[in-house]
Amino acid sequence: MKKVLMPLAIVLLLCLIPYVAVRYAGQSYLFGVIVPYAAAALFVSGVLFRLFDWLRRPVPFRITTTAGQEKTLDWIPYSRLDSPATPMQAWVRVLLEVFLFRSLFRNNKAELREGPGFTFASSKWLWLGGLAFHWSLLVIGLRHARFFFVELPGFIVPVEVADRFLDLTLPAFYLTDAVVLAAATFLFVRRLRDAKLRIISLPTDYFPLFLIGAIAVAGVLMRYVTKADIMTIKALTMGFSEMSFEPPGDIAPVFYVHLFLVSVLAVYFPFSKLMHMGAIFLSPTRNLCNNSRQKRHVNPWNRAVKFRTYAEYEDDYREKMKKAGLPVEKE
């Protein structure tokens, strides 16, 4: 349980720090201006560093992950998504992976059950939980764009309308607020219930779940319970988009908890497993087409090798070969 309690205690401490500092020490400028700017700078520089580090690594050979027939002769059907032959087919596969988690949908898990023994079971619940978690985060992120623009961008309006179509409460209830908490809970409980997964799980696997869950809880509390001043918050966030360093107005401490946790997530993101969001686009096992039978791929850093033909060899050693009784092509 130490692997679970330690990251949970860290997240609770992170929640407590800005609350106490703002409520009792008046450090709203530190947690409302300085920390977010510093976190944004570390996030951008960290992401760029990781991306450039991956981009500079040469990939001379095709190491595509395949699960189907490769393209060979024209009369043999091949799998266009599981063994793409063109860059377009490879990128279609990447996009299906990014938006629909295609490989996770097709994934099975092996397990021992009572009776004859070894079986393969579906992992569709994991696929559904992961899909709900990531799509909810995307929609929530799009909804928050309202705080950085004077008018809500047109393409976000239908997203927000669909998210609150139930309209059960005042302020409006957003479906993604409930879905992201339910999905995070499912992913956490799954790690605890599955013995094999529990053994291989590390504190770094639980920390992002607790951190994102705490961000969501703080946002829900701020919207439905404490009723923070939205206009004052928007004035602060509009200042971020204008690179302003004006001090924030009178805002409830729970907002600073929410903002500080988002800042921690931004700093943590480039140096953690969460960076798979950018890595999926640069993964050579996904974005390369499998055309090794159509094209020869030569390692570009192989050193030049000087070849010596048999004719040249015989010219150098012909007389010695004759004396030794070896056959020669030229007399």
Second form
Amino acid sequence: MKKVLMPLAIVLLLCLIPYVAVRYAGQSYLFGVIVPYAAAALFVSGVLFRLFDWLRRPVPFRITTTAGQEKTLDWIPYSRLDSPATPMQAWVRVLLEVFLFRSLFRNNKAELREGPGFTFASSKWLWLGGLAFHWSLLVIGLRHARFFFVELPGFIVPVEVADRFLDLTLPAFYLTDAVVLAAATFLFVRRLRDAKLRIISLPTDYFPLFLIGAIAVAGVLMRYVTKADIMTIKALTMGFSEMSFEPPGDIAPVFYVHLFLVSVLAVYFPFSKLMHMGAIFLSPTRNLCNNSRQKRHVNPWNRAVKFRTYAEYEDDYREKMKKAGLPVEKE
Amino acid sequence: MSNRISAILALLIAGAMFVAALLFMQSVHGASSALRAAAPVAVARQVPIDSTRCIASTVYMKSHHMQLLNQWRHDSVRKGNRAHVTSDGRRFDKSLNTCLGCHASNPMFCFMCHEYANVKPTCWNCHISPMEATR
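Now show the form predicted together with the partner chain, given that the preceding structure was the form predicted on its own.
Following is the full complex, with the preceding chain placed first.
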């Protein structure tokens, strides 16, 4: 239980720090300007470092996953997605993985039941929950563009309109606000419910869930319940997009909680499992086409081996071979 | 094989959820239109407007005006209750015109902030906005 409660306590403490510091010590410049810029710098440099670190590792061989028929003879149909033969098809596989989580769709579960019963079945809940979680985060991220642009970029407008199409409350209720909280709760409960998952789950599995949940709760509070002055907030965020260091105006502390948790997430991101966001594009089992039969792949760090051909061998020993009566190719 | 079945199942569930959402919205809208038909809107009494002060503090109006306007619309259009009494006992007509009586003096009053914050209120879907009125 400690590995669940510790991350929870840390997130609660992280909520408290900016609240107390802004409310009672007036540290709005530190938490409104310095911390976000430092976090952004660490995020960008950290992500770039991790990506370049992965990119410079050679991947000499194709790692084929046996999920479909490989391309062989023309008259044998092959699976373009599950055993791609060209880089283009491989990138379609990567993009489908990124947007639809096809690997998770193949998720199975095996359970030992009461008595001599064993079930092995397809399990789609993780796929569904993960999809809901990640897509909501994407839409929420896109929606936040309204804080960083004078006019909302064209393609985000329909996303934003679709998100509030239920037209339930005022300010308009965003579907993704509810979906992301529900999905985060599901992903958390999923880890607790199953004994096997409980054992393999680590504090670093719970911490990002709690952190993202807390960010969402702070955002929802600000929008629907406690309210924060959006004009002053937009002035500050527009300052971010213009790289200005103007001190923020009078903003409710809950905004600083939201901003600080996002900063923590940004700093935590490059050094944690959250890097799967960048790593998925570089995963060799997804982005390498399976063309081992068409193309010879040579390991670049093989030592240069001095080969000795049969012709050279015969040149050296031709006379001795003739004397011994062995057949030679060249007289 | 089981994968294909579950794929079809997932699609079916998604479709069913979409249809359920549509039906839900239909029923909600249907109910409200029925209510509208049942309850005749009371005739607005002319309430003298005290234009020296707003109905609530600037801070409150800044953060809650949308909820207040929504409440006013609900009360006046659906319940026929058009009298708003402020916390200090002043009486106002629950109408957008009450607001615009003062705030329309600057035709950009609503738009300055809404444009800046990229907020698109639905007021002007039906009402004539001060900006259109001055044009």
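Keep in mind that what you see is a predicted model, and the values were worked out from it rather than measured. For the two forms, the rigid core is made up of the largest set of C-alpha atoms that agree within 1.5 Å on superposition. Residue numbers count along the first chain shown, from 1.
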Legend entry - L16 C-alpha relocation of at least 2 Å between these two forms, rigid core basis: no
Legend entry - L326 C-alpha moves between these two forms by 2 Å or more, core aligned: yes
Inset, instruction - Using the rigid core as the frame, report the C-alpha movement of Y310 between these two forms, one decimal, in Å. - result: 3.9
